[in-house]
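The form predicted on its own is given below as one chain in structure tokens.
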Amino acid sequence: MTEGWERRLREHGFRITPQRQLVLEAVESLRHGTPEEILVEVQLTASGVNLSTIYRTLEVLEEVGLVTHAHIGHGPPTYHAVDEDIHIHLVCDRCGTVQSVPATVATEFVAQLEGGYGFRTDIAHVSVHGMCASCKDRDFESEADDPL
């Protein structure tokens, strides 16, 4: 679990609660999870927790810097722990898998955006949509089988 999470909550004037601990554990367990996915994980231990509690808790955890979110798709945000290395999300639009790659792969691109356009990128919120290697390979195989 994220080191110093209790201290960080207290420093910001928040109490340590079982719900906050369960939500943080769920985020870390899932690695990337929507509020609904986090709810399912939390309810394995505490069935009385509801979705509004998850949203409120995620807001608190994000405010104190323990979790962050990215908008990976058109639905709700996806949360992950801040103690992970900063990364970019590669989202397969076909199968829905999300792969994390180090943010350093975009170093040159981010530098060009800032140098050429004066735009400072928040790389922790970046997601790139496309097709994963597995789905891309399946497309290639089906094209090769096509007699046309």
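Having displayed the form predicted on its own, please output the structure of the form predicted together with a further copy of the same chain.
A single chain, with no partners or molecules, comes next.
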């Protein structure tokens, strides 16, 4: 459990509740979790918790800096604890696989956007889309096979 989570909430004027503790624990134990997945995890301990509470709680936890979210593919966002290693998701639009790579691969890119446009990039917020290595290979094969 993240050290000082109660203080963090209180400092921002929020109350400490069992629901908030459970949601934070769930985000930390699942390492990537959508609101629905977090609900299921929370309900293992407290079956009465409602999905709308999950949404509201994640919003609060994000506001006080205890969790962040990232967008992988189209579906719902996935939540992470802030203490995790920051990583970028590479999403293959062909086969749907998701690969995590260290955020440091983008250091130069981030610096360029900061230098050129004064833009402070949150590189992990959205995924990078494209085609993975194996789909690329499969593409070459079929091109070679195709007459014309």
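In this text the structure is predicted, and so the values were computed from the model without any measurement. Residue numbers count along the first chain shown, from 1. We call the rigid core whatever largest set of C-alpha positions still superposes within 1.5 Å between the two forms.
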- Large Cα shift (2 Å or above) at P18 between the two forms, core-fitted: no
- Post core alignment: L9 C-alpha displaced by 2 Å or more between the two forms: no
- Message: With a threshold of 2 Å on the C-alpha, tell me if L39 counts as moved between the two forms once the core is superposed.
- Response: no
- Task: Give me the C-alpha shift of G130 between the two forms, core superposed, in Å.
- Result: 5.9
